[in-house]
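What follows is one chain in structure tokens, specifically the form predicted alone.
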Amino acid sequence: MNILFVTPECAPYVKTGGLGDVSAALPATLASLGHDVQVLMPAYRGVKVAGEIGDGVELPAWGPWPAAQLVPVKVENGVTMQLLACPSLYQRSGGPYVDAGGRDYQDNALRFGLLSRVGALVGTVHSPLRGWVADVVHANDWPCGLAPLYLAQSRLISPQEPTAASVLTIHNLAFQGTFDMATADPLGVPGHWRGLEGVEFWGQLSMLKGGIQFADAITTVSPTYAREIQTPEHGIGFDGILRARAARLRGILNGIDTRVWNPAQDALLPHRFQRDDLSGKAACKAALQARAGLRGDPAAMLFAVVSRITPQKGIDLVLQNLPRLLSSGAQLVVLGQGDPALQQALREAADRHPKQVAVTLGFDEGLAHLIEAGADVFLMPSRFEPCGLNQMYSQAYGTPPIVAPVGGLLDSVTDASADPVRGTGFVMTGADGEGLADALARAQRAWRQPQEWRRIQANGMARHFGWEDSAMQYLDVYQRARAAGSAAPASL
């Protein structure tokens, strides 16, 4: 198949979260399976893609959008990156979505409306890619949410012309791409698709809702999250819409790039190791303690967090349980950034206990790898987690994770207390302070039993979290989407 993967970010060029990792690994795996995969992403300021650069294709000014250009870059993993160059929209001093002050760009609707519009165009006979037409347009999250709507519109306008199937993946339902309904005019959303059966969400236009309503298939990043978002508790107002489209909704657990996250060949580690020889892991723990300024004590149980510092990630629960951990002689290392109040609380804890608590605000790829390798336990007490990747990295690196019983965490960690033979980590009894306290106590008891702990480590390191199985599931979704026909009935 010709597969166009439309995304607002792709690692290592642009990454704000798990979507960036998925946008790199899934297309590469699909290409390795023999499919022709192209990734469409905005050419943000500072993006430098290594590879063979082809001739650009000019895109004329279109409605509210200025003239743009598609610049193809053949990268080493067999994927072609199509960089959507439009300097007035994408050459900004801030990030992909927010300015240098952390505020949403005022014209995000137009910025990502263009991304969606061009993505849909590549799935029609009017594709600008010189004879290359997508069989499937795979749109990701709200910034690409209008692509399925535009494809449905093309089908209705030209029913005799072939049009690509549309797939929408929801990586995090909390981000819904809502804008004033007045943006529907410049975005070209037909009037009869601006109501409850279309893009309207509490009087506003939701780009994500547009994708959900019109996609031929909808996926999300774990089976449990697919069920959770159909409930009022986790649906964030979209649960009824998703239940109505449940027949086309499927949860597929994300994978990890095992070329990057593999302790036996990780170039970012001072010492490498593997399942049958963990001596390098002990050396990584010593290196982590030294780098973080912690007491160099192999007998101190070292807990770790690499995360956005937000209540959603349960950082407040970690702080709630920190006195108990420290009184037991344990250590904590944290890498991340986010909520100012939580950051300040972590800083204060580090100031009070400099040999037991270390906090690095920001992001450091090398330190993230060292933490995964050197920590004894990884903490992910998230209140909700569509998929999560760090719990997979942790198991691969022999660092049993403590996770909340939600989303992809529940799908990817086997509780060692409930299943001592196959356990790979510790699942909290609830996504709250008591649930974390209980899991911490169980982990500490197991750690004091070296034979039991080695079994948990070995089980986790034996897990296969590569993308191959997930990619095969996506191919099945693509085939079903192609067979599904029109994404929306003509009556809309």
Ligand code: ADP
Second form
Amino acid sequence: MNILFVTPECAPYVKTGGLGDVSAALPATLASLGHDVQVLMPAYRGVKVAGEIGDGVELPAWGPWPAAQLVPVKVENGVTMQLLACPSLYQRSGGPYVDAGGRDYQDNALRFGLLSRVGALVGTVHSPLRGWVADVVHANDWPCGLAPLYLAQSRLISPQEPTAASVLTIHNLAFQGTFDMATADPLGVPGHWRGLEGVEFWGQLSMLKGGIQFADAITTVSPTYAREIQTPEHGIGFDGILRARAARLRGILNGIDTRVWNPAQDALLPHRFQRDDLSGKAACKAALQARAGLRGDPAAMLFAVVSRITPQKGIDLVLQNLPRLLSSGAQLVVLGQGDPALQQALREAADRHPKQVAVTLGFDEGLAHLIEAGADVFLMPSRFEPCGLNQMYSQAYGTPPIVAPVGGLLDSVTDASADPVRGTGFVMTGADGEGLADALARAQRAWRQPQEWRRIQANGMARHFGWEDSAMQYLDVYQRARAAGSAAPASL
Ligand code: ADP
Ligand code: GLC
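Can you return the structure of this protein in the form predicted together with adenosine-5'-diphosphate (ADP) rather than the form predicted alone?
First the chain shown before, then all remaining chains and molecules of the complex.
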């Protein structure tokens, strides 16, 4: 199959969270299974992609969009990156979605509208890629949400021409890509599709809703989250439309990129280790304590967080439980960035307890690896978690996670209290402060029993989190989407 994977971020070039990791690993796995995979992503400022650069293709100015260019780079994993170059839209000093001050770019509708538009075009006979036409256009999250809509529109305008099947993956329903309905004009959303059956969401235009309504297949990143988002509690206003489209919705658990996240070969670690010899892990703990300025004590139980610092991730629950943790002699290391009030609270805790709490505000790939390797326990008390990758990385690195009983966390961690033989971590009884307190106490008890602890570590390290199974499930979704045909309303 010719697969076009459309994404706003892709590691290691641009990454703000798990979508970046998925955009690197899933296409590479699909390519290794024999498919022809191209990844379409904006050419943001500073993005450097190593590989064989091909001839660029000019895209003429179109509607509200200036002229742009597609630059192909063949990267080593068998995937071709198609960098969408449009300097006035993408060459900015901030991140992919927000400016240096953390505010959304005011022209995000146009910036990601173009990404979606070009993605859809590659799935038609008018593909600009010199004869390469996608069989499947796989769009990710709200920034690509309009790609399925544009494909549905092409089908209606030229029903005799073949068009790609469209698949939307929801990585996080909380980001809905809402804009003033007036943007429907420049974006070219047809009049009939601006209502409840189309992109309308509380009077605004939601790009994510466009994807949900028009995609031939919808996936999300864990089976549990696929069920949760169809309920009012977790549906964030979209549960009704997701229930209506349930027959085309499937949850597929993310994998981890074992080329990047493997403690036996991780080049970002000062010491490497594997399941039958954890001496390198102990050395990583000492290195982490030294780097973080914590007391260099192997007997101090070291808890860790690597995360976007947002209410989603339950960082406030960690702060709530901190006094009890510290009085037990434990240590906490945090790496992350986000919400200013939570960052401030973390910084104050570190100032008050410099030998027990270390907080690094920022994005640091190398430190993230060292923390996964050097910590004793990883904390992920998320209020909701579509999939979550860090709890999988931590299991692979012999760092049992404490997780909330939600989404992909439930699908990827086995509770060691409920299942002492196969347990790989600790599942909280509820996604709240008490649930975390209880799980912390259970983890501390288990840690005092070295044999029990070793078993939990070994179980996690033996667990298979590779991408192959999930990639096969995506292929099945692609095939079904092609067979099922259009889900769109029959008029423009
Ligand atoms: P989400 O996508 O919701 O942020 P995930 O657990 O799926 O959560 O993925 C987060 C990814 O981003 C992981 O690879 C994690 O290591 C990484 N990450 C998050 N914050 C930071 C940070 N401050 N520095 C380095 N890596 C980070
Ligand atoms: C989102 C989710 C996270 C998931 C990631 C990759 O950012 O918050 O749970 O792991 O996407 O799918």
